[in-house]
Every structure is written in C-alpha cells, then in structure tokens.
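Consider the single chain below, provided in structure tokens and representing the form predicted alone.
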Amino acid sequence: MTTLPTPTPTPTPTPAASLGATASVTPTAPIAPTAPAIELRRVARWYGNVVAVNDVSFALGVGVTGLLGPNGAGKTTLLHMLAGFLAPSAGEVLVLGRRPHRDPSVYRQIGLVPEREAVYPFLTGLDYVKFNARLQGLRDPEGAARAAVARVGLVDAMDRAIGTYSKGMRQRVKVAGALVHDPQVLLLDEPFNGMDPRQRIGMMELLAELATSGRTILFSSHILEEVEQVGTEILVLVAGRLAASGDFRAIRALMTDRPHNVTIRSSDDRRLAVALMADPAIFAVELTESGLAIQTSQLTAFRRLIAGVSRTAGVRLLEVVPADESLESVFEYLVRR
C-alpha cells in the first residue's frame, strides 16, 4: 500500500494493451453473451489516508489473466472487492453485470481462493469441500465435493484431516472448495504457493481447461514464470494504480524508450553485422560466441529489415530470437519507471 493525502482521479485512457492504460468499459445493461465478466470503473479503496487501490479501470472476459505487482500494490484488496468482501470507496465494481458487495446471488457465480490459510485443520479434505457445497445450496453436496476433490488430484488424501496436509495440498483443497459449485468467475490469490513443480503444472493445466470451457479467471502471483506459462494477459498494479494491462508482448512493443535486444545466428555473422550497422534503427551490434547481439528501437521495423539486409549481403539466417520479450522484462520496467 502507499500513503497519499487524498485520492486524485485521472482521466481513464482506453487502449487494452498500453502503458498506464486500461481496457475501455461499457455501460451497465442486461448481460449479453459478449459482456465482460469483470469490470472496474475508476475504482478506489482507501482506509483513512492509506490508499490501497486508486482510480483503477479495466474489463475482463473469458480467459486467464495474471494480476501482478510488488508487495503492497493492492492486489489482495482488488480481489476482495471483486469477491464482495469489500465495497469500493469510489467507483464501481461489477461482476457479471452486478455489484458483488452484499449480493448473495453474485457469490454463487464466484469462486475465491484466498492467500491466507482459510481452512479448518480438523476437517477432512472431503468434509471441507462438502461444507462449501452446502453453503452454495447444491442439491448433491457429496457428489459435487467428490468431483471437485478429484479435479485437483486429492482423492487419495480426501479422508485425511487437513491439518496433516502439506501447504501445496492445502492450496489444492482450497481450489476444490472454490470450484465445487462450478462458478463462472474464479479469483485466486497466490494459488501456487507451496506447490511442488508437479502440482504447479497440474494446477496450470486445470486453469487452462477452465478458461477453455468459458470461465473468467483472475489470479495473482509474485512468480512471473507462473503467469507466463498460464497465459499472456496481465494486469500490473504499482502503488495502487494500474500501470499496464493487456498482452505482455504487446506492452513490451510499446516500451519505445527501452531498446529491444535480439540474438541472431547466421551463415556469416561478421558480414551481417557490417550490413546491419548501416541502418539507423540499429543502436548496437555485438559479435559474440553464440552469434550477433542486436539492439534496436523498432522491433517491428527490424523484423522487416533483417530479411532484406541478409539477402542483400548474401547471408543465410539460421535463427532470430528476441532476447528480452519476457514477462519479467516488462514487469521490471513497469515497476521501476
């Protein structure tokens, strides 16, 4: 969180993939099949002079979106507003076209996996999930609970007390509890905490499967590799504000004040280096043991340029690989700027 005198709203830009911009939103209306499942409209949440979320707007449809930001950026507060635990101090939060705060009809369409250990250690895994099924008023809580437990791979341990579970197993049983009523919107706060590599892969596959079946999934994580493996859509919160949203590769393309690094292997790296240095879009060319290291300000123009330059120089291209198009490079840039 960050401390500010008062929240000061700023105009909300509209590009979906932009620096310091958010996706545009549409007026509330009866939900159409193409309507966003989640919308925030200039939302703020503060406690006295402490601002957790400030002037945040975005819209999400079907698919998986990663919620990123440093500790204290407001990620958990944002998820709790979407889950209906908190009302916004300003602006409007909509889930499936309705305000979730104190609206039980919305809760039945939301599954929440909190970061904190919100499980009773004396319950068995099956009992915990069955309890969630009963809270949701399901007709067959036993059958729904068993199906949810199987979905997260805990059948062998479902009759054991949760107090005997590892942290990764407790995370999975929380996911089962959130999925038991088959919600349209799934909110997960650091869902991969404590999971071993095999469990993480299984959970990533489950999230991808849910997205393919038409669910809207928003999950926070401080491990960038996890977000990159699950999907490309991201929201980046910095000091309570939305620093960027959209496909992280599109965001990287907009970072024009930071050179793009490209690695090239060719049939004659030295000759190709001489040819490339004549183009003004190339900042630097370095001949290394593994090929050419190129810095350019215009990646799209460079991709068009390289084919013609290599052909003119009589050099055959073997490999052209962007060296810093990762989510990590985007996140580092947004947090530091």
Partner chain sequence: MNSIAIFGEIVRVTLRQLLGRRRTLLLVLLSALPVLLAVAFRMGGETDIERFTRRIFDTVTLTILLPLVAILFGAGAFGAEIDDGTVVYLLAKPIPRWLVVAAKAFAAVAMSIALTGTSTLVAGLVDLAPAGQDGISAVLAQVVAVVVGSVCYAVLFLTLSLFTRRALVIGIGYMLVWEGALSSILPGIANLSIRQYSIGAASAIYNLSVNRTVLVPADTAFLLSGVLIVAALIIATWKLMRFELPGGSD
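Residue numbers count along the first chain shown, from 1. Whichever C-alpha set is largest while still superposing within 1.5 Å between the two forms counts as the rigid core. Note that the structure is predicted; figures quoted are calculated from it, not measured. First, how it differs from the form predicted together with the partner chain.
- Core-aligned CA deviation for I264 between these two forms: 2 Å or greater.
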The other form holds:
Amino acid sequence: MTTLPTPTPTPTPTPAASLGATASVTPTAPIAPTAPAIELRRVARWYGNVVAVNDVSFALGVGVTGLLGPNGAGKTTLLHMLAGFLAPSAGEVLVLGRRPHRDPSVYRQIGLVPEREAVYPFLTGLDYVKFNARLQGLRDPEGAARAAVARVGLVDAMDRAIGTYSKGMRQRVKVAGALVHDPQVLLLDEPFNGMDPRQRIGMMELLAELATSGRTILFSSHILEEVEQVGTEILVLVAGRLAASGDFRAIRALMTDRPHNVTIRSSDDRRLAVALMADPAIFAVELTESGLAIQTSQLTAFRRLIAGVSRTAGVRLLEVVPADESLESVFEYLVRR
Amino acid sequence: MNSIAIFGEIVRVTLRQLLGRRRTLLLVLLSALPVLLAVAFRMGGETDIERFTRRIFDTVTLTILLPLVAILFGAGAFGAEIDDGTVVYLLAKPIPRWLVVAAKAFAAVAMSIALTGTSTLVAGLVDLAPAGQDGISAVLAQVVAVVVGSVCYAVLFLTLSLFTRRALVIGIGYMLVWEGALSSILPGIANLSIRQYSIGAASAIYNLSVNRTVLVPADTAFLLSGVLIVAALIIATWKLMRFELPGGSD
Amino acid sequence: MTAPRGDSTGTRTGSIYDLGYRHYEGKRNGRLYAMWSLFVESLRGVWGFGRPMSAKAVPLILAGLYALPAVVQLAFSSVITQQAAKSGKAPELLNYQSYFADFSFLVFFFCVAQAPELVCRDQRYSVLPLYFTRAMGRIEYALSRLAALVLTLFVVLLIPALALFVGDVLMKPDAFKAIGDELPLALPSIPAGALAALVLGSLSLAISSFSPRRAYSAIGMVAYILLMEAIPAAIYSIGSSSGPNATDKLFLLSPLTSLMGATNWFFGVPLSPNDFAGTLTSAGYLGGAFVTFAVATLVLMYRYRRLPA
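Next, report the structure of the form predicted together with the partner chain; the form predicted alone has already been given.
All chains and molecules follow, beginning with the one already shown.
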C-alpha cells in the first residue's frame, strides 16, 4: 500500500449530463477503459412493501462522485448493495465487472466506510487499521497501516484508544481502515458527518487526491455543500429513483423552466437595471443592498447579453455571481419536481 | 498459513470485545463461587463425592454457571458486533465465511472453557483430591462435561444470534424452561438437552448424574453433540454468506 | 406571522422573533401527573402496545405460559368432574396455594425478558437527562417504572388464580354455593400475588438498572436468582446430616423461596419439610420477602440517584 499507482492526470469530466432514470457519467477511465468500475443496471431493492431503490441505472469510472439525496432516499441501501451487503431485488449490480453479493473476494478491491459511528473502542487507531490490513492478507500490515494512518492525518493520535476519539477522528480512522489495502473502489456513507470544516476540507482533498491516482470514489451525503466542493459529478437520488446525474452545473443548465438568479455589482446599478429590463430574457430586476438581483431564463445567453448591455450603457461591471448555483437550489428543484 | 494469521486476528479482537471490564469481573466472581463453596465444604469436613457432585457441581456449575457463561459468550461473539454495527469491518474483507464463523466460535468456546473449566477443576481438586482415584476420575468427568457443554451452548447460541437479536433471552429461556422445568416433566426431551449431553459424555469416565441414571449414554452423547456442533457451524456459515445489513437510518 | 420585536427598518440590526411557542399559559399538572404519564407509558411498553407485533409477542407468550396449566384445567373441568364421579376419588387438582411454587420460574422469566425493556434503553441511548430536566425527578422516574412493572406482574400472577377459581366453581353442581365455598380459599391469592409482584418487580428492576444493555441485565438477574437458590442450599447441606443448623437463615436470601414460604403464610398452610429445610416459619419467610422488597427498592432508588445523567 505504501506505493500508490503513478498519478495519472485528472480526467476531464464530460460536460454531458442528462436528467432521467438512465444516465451515464463515465469520464474516460484511464485504468480500465472498457468496463466501468461501478455499474448498476435497472437495480431495484424493496423491503416487503417498501421500495428503497427503484429502477436505478448508472455507470461510474475513475473520479469522485457524490451520491445525493434527502434522508430516506435510499442512499445507504444503494451503497450496501454495492458493498455486497444486500442483494438487489431486481437488476444487476456490478463492481469491477463482478457481482459483489456473496463474493467476499471482491473486498480486495473495495474499501467501505459505513455510516455508523461505532469502531472497536478498545483498539488504538493504529491497531484498528492493522486489523484491517491483516484481514486483507497484506504482506506488510504494519507498514501499510502506518501509511494509511498518515494519509488521513491521524499519526499523532494513532496510539490512543479509539474510544477516546472525537467524531471526526473516528471518521478518519474508518477511512484509513478502508483504504489500507489500496482498493480500486472506495465507498463512503456520509463520510463528512461529525467533521469540523477544517477536517472536512482535509478529507475532501484526500478523496480528490485518491481519485487523481486512478480510483473510483462514491460517497453519499445529504449536505450539499460537501458534495459541491469535492465532486462536480453527482447522482441525485429522490425517493429511491435516480433524479439526475452528471456534472451538477450542467444539470442546472438543463433546468430551463426555472429562472436563474444572478447578482451583479456594477459602477451604476440603477442605470444597468434600466438597460437590462429591455431584454426579453430578463424576468425581473431588483435593486438591493448588495447589488442587482436579476432573474433570467437562460444563463449562457445572459452571460453574452450582460457584456454587451453594460458596454452600451457605459456601466463598469464589478462582479457577476450566479446566486443559486449552489447544489442546494439544484437539489431543491429536483426534489420538488 | 495466511488463514491462520487471520483466524488469530479475529480471535484476538473478539476476545478483547468479550472482555469488558465490569462484565468480566462479574463472570469471574460467578466462576469463583463453586471454588468458594468447595472450600467451605472441605472445611466442613465433607469429601463425599456424591454430595459434592450434587450440591456444587450439579446445582451450581452445571445448571447455572456453565449455561450462563457459554450462552453469554456464544450469543455475544457476533451479537454485540451486529448491535454496534462493527460487524461490517469484519465482513467487508476477502475472507471465507467459514473462517469467520470458526474464529468467532473458537473465541466464545475458549472464553467459556477458560472460566468454567478452571472453576470446575479447582473446585473439584479442592474437595475431591482426598477421595483418591475415584475422586480424580470424578473431577476429570466434570471437566469433560463442562468442555462438552461449553462447546455446544456457545456454538448453538452463536448461530442463533445470526438470526435474532434476542438470542440471549431465548438462551435463558432454553436454560430455565426447557432444561430446567420441562426436562423434569418430560424425560423424553433428554435427547435434546445439552445438559444431558454433558452428563452423558462425562459418564464415559464417571457417573455424575444426581439420581445415578444417565439419560443419554456416552457414545450417543458424543454423537449428538457432534452433530449439533457441525450442523450449527454449517448453518452459521450459510447464514453469514447471506448476511444482509439493514438499509440503515437512510 | 407575528411581527418582529426588534426594529426592522434600520439596516443590519438583529431581531428576535416571537414565534408564539415560548409561553405556556396553561395549567401545569406537576410531578404526580408526570409520574402518572410515565407509569402509563411504561405499562404500554411492557406489553408492547403501540409497538410492532413482535414486541407484543414475548410478554403475551410468557404471561400465557404461566397461566397455561390453570387454563388447561379450566378447559377440561367437565371431563375432570366426570372422571372423578366415575372413580369416586377426589381429583388431584392444581390449588391456589401451591401454584406459585410450582410455576414461579415462568413469572421470573417474564421479569428477565421484560424488566430490561423498561430501564435499559433509556440508559443506552442517554435519554435520561431528558426526563430529569422535566417535572420528573430521579426517584419519581424509578418509582413510576417500578409501579408499572409491579402492576403488570400482579396481573400476570392473578390470571391463573382466576382461571382456577372459575374452573372450580364450574365443576360444582351448585354454582352459587360453590362461589361462597371457593372464595375464602381463593382470596389469599390476592395479597400473595401482590407481595410476589412487589418483590420480583423491585428486584428485577434494581438489577436491570445496572446495565444499559438488556442482555447483561438479563444475565445478571438469572445469575442472582439462581445463585441465591443454590448457595444457601449448598452451605446448609454441609452440616445438615446432624440436624438443622443456624445456616438455615440463609434461605431468606432466596427471593423465590421466601415468596413460596410467604404464600403459605397467606393461605395459612404449614410449611412442608420436604420443600423447606431448616427451622424457619412461614412468618419468617414473609418477613424475608418484605426485607428483599425494601432492599431492592432502596438499591433501585440509590442507583438512580447516582446515575450520571
């Protein structure tokens, strides 16, 4: 585990994105160009009369992907199916081309960070990671464990019992245990729970770095800003169905029936407002404390428009900020539909 | 060779898990009880094998200590991990499931034998060593009974804990109702009683039965307990291969 | 919408909104009402009402098991009468005074399964502070839970007595006369059942309260009850060949033995030397049962006073 595969350049995410049940977010995978690392084909899972996951298909290659959805959307069920702890009721789940259920040997290539917080409280952090390394049958468990602990930045605390750890440290030691055997696929269920903002950034950087070195990472979250900062690739699960997938800005751009909000600061807001109101693409303009709040139907068209309008009006643009490009608004939109 | 290392690692972690501080203290105290009673007997001048067997081994060790300890460790070996959710760390590994079951069962059985076996041996020697050859045979027979009982109870309730979260309460019910009350009313269920297997297996060395009648002869006892152990281990492996985690709070 | 209390016309000022739920002007029902609520809630919890079927199954099955012999006798009462008439001998029937002695282990098993339900989860999920910051105090909490368990056990203990009573009355030709005859025989079941419910309830709740895990509570109860049966018997037997000795007082440590002896006191039946070794009288066992109840309740209250919340 001490040596990682030579870093390959970050694959450029494909801008293509689509709304709907079936979608593909396969960025060109440098390691296995033919088969995606994770593939779901029309997967459904129900518990008695309750459908947790309903007819979901997607494929993922190298990179970080965020699995989004409100509580109860079926994120954990989906991750458990990928991790082989649940059989799909219908459809096919493939991880590296194999069905993970009832096949323990796939765990050589899968690292799983479960949602539940409990870790053996009596082990030290290093012992716990070593335990994982030994069960993976690694040749040098000690070395691999130390390297993994260092990766998540827990070296200072590694000789303390996990029972004394904070929530954030527990999350990190779980991640260390999951990547000690250098898996090709890393599945994380709510990995940012209980982390403070600084730890969050550290974990996000780690995930990004792991993706850069050719791994497929899927993590779930119900907090949108987490996803926004790590992965631009998202899967949105709503009530068990895949509501959207792809690059989240591209998804946003597809939502044409909903006005985009843009905030502009300029040298003369009032004059700019008058000039903008003449354009049919502009729905509303409001003068606020912090600048002009504008609603428009077409974001790309608006970007071209604003440059021309400000030049002819003789107004200098200080700042143009899309006000609701945050995932939160995208998400709210998808959930409400 | 690698399997052995993995087996050892699972056993090590399971033992540490089963050995919570207060819990262990309680069980050690419980195990010390037959020894204390034996010392009291010795000071009271009793070295009669039968009286010792009836008063201490049968009423305390065989009907209380052994089933309680073995069921607790058996049901707890997986049960505690399933309750906490830490079982995921164990199962998300490329290890054949029979090896996981074997390691868990080994840990539970080892703990049970360590406590009850030591207790039986020491209590027996304190009281029965002066009784000569017969006394030694009786002690050996008691140890055999405890070992057979430990394996059967622990493995049976380990398997049950993979099916229900209330395995321990069912175990206590089995011990109180089935072995305690029903077996005195319906002698026919002796063939389905781990306590009778223990007494039967021990009867190969010495007759430990309080009323002198061994309900399950030694060879049958070994056969039945062997079948029970193998069947339970196979079922546990089968169940663990199909182990499903709940969807979670998601 | 209610108006903000602050000044909202100026820029960047803070405002505190009165959302309307801060003030409670209604009547406050106080501690007793809080205890009553917890008592009702606990009763529902023990029997699994308002919970899924699986939670109802265990208490109902165990209560049913304890009543089963009496109910069977009730169901076959007509057959038994005919048989008795044919053979001319009085049938051997289950009677009020020995029913508890014969089947008490089933009531105890009920406690093992259900007492931890009442107290362990609150500790495991650390919700006790939520109770203690309300009108409810620590002692009130413990006593409410205890009252619910005691009432539950009282019901469980009396069902078979009722079944026996109905069966015995139906077996007689003249029902009204039979009620008059049977009632004095049956009535001591009520105080005896109440005492057993108090002792077993307080004891099992006290032991359960020491572990947040149901499993360990259950093990603790079984270990305690069985050892308190076995240890006195073993010690007493050491010198028993030379007649009763002073160690027979140790039998008072056993809750079940004490209750069996006390039951005989209520029914005014002498203790049979086969079942009760030693020189203790039934009044002695009655006293022992009361002491067990008092000590267990004090331990329970002590435990809740000390519990970190």
